[in-house]
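To begin, one chain is listed below as structure tokens, in the form predicted on its own.
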Amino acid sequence: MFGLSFTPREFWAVIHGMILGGLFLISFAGGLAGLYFMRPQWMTTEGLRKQVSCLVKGTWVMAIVAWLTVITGTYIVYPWYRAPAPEGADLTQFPRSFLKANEAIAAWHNFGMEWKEHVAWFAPILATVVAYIVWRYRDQLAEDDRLRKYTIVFFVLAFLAAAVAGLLGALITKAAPVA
């Protein structure tokens, strides 16, 4: 039929961006809905118990996936990006050098990549905070509107950090692929 073959760089880029990033987005969507609808007036006691159980599992999955995404990006994909180009080499094979050598697109490295590699770490940290709050306070999230709202704020901030890092990563990869 048709054969797909990936280089190791392409394989890890897919794992990092598409698979782990996609799982992060799915778990975020489910977790946000779960937190938003966790209100005692909208649920039975049994429904709330099931909701809490799913939310605890889902937020921990999100936190773990966020950590895996950042770790694979930092320690597997990013070293290929920043590999120095030898004298006279084809710069298209060395993304960082390629971006920095062209003034028209140097901002992708100077701003985009520098910012991305730092802000991305906020996503797993904040996702872990959310998972801990959900695990620790469980049913109290339904009763305490303020606690639930603060948890949602941390959740959205985790998502925004990941979304900005993911968007910058996709745009940078478009300008200078690591594959």
Contents of the next structure:
Amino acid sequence: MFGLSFTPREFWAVIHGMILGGLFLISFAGGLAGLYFMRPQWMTTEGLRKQVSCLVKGTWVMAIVAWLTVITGTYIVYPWYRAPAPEGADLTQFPRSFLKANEAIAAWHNFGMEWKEHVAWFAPILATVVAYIVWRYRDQLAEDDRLRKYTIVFFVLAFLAAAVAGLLGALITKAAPVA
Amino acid sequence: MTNNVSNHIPSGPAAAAFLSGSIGLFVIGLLTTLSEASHAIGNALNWYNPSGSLVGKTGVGIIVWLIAWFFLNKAWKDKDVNLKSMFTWAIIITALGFLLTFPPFFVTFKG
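So that was the form predicted on its own. Now I'd like the form predicted together with the partner chain, please.
Expanding to the full complex; the earlier chain stays at the top.
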């Protein structure tokens, strides 16, 4: 339609990086605001109840999205990235081999992908911990400043892990697309 | 908003969640560095060849995280623990996890 088309690899790269990864990063701001403003002195009882309900759903959706992002990345997109190039093959079809063969851009693999592929898995674990605490403690989070602050710290760490992975993924894809 | 005493949830479950999560991250980081240092460990973690040892590193990390969470939660589910202390440990362990996945750090152990 409209001359737009994706190869299967481009399609999954978009699902992994832009749809799932992007959704996690964009929804972070809403979750952070929800946690930060969750204070009994700033809200009515009814308002707090609704906010807790939204946060429980939102943080679980974020955790599930984070898991789907790393699973699609590790099991679908990454094997295409790291597939070994046969002798004499066009290296542009084999991103890891292409990057490693060019000293000027090899750091995108040696530093970029090596960090991204590992640190990305921190995001779903941290996001799951946050979702569990929001679900378990609900409006008690509003009264317990310390627990709320600690939860926000883990939430920010989940975002940072996802942001590092997402940024490096976008830059690596620019240098050597999985196409 | 009111929360009566009987509805109060102790800090133990939160401490168990924070600490076990950080342990999972640390294990992923530790295995990342160990598999860089030892080909034997890297090969042992190669559970799915198209993705290499990444699957084993993260798989072991997740298993250890869930087991740690189960046992810590079981031990602390009805207890108020020192949340500040447990969270401080969780942050230290998490920071180590990040460090152990950082390529300029783990390549110094390359075998």
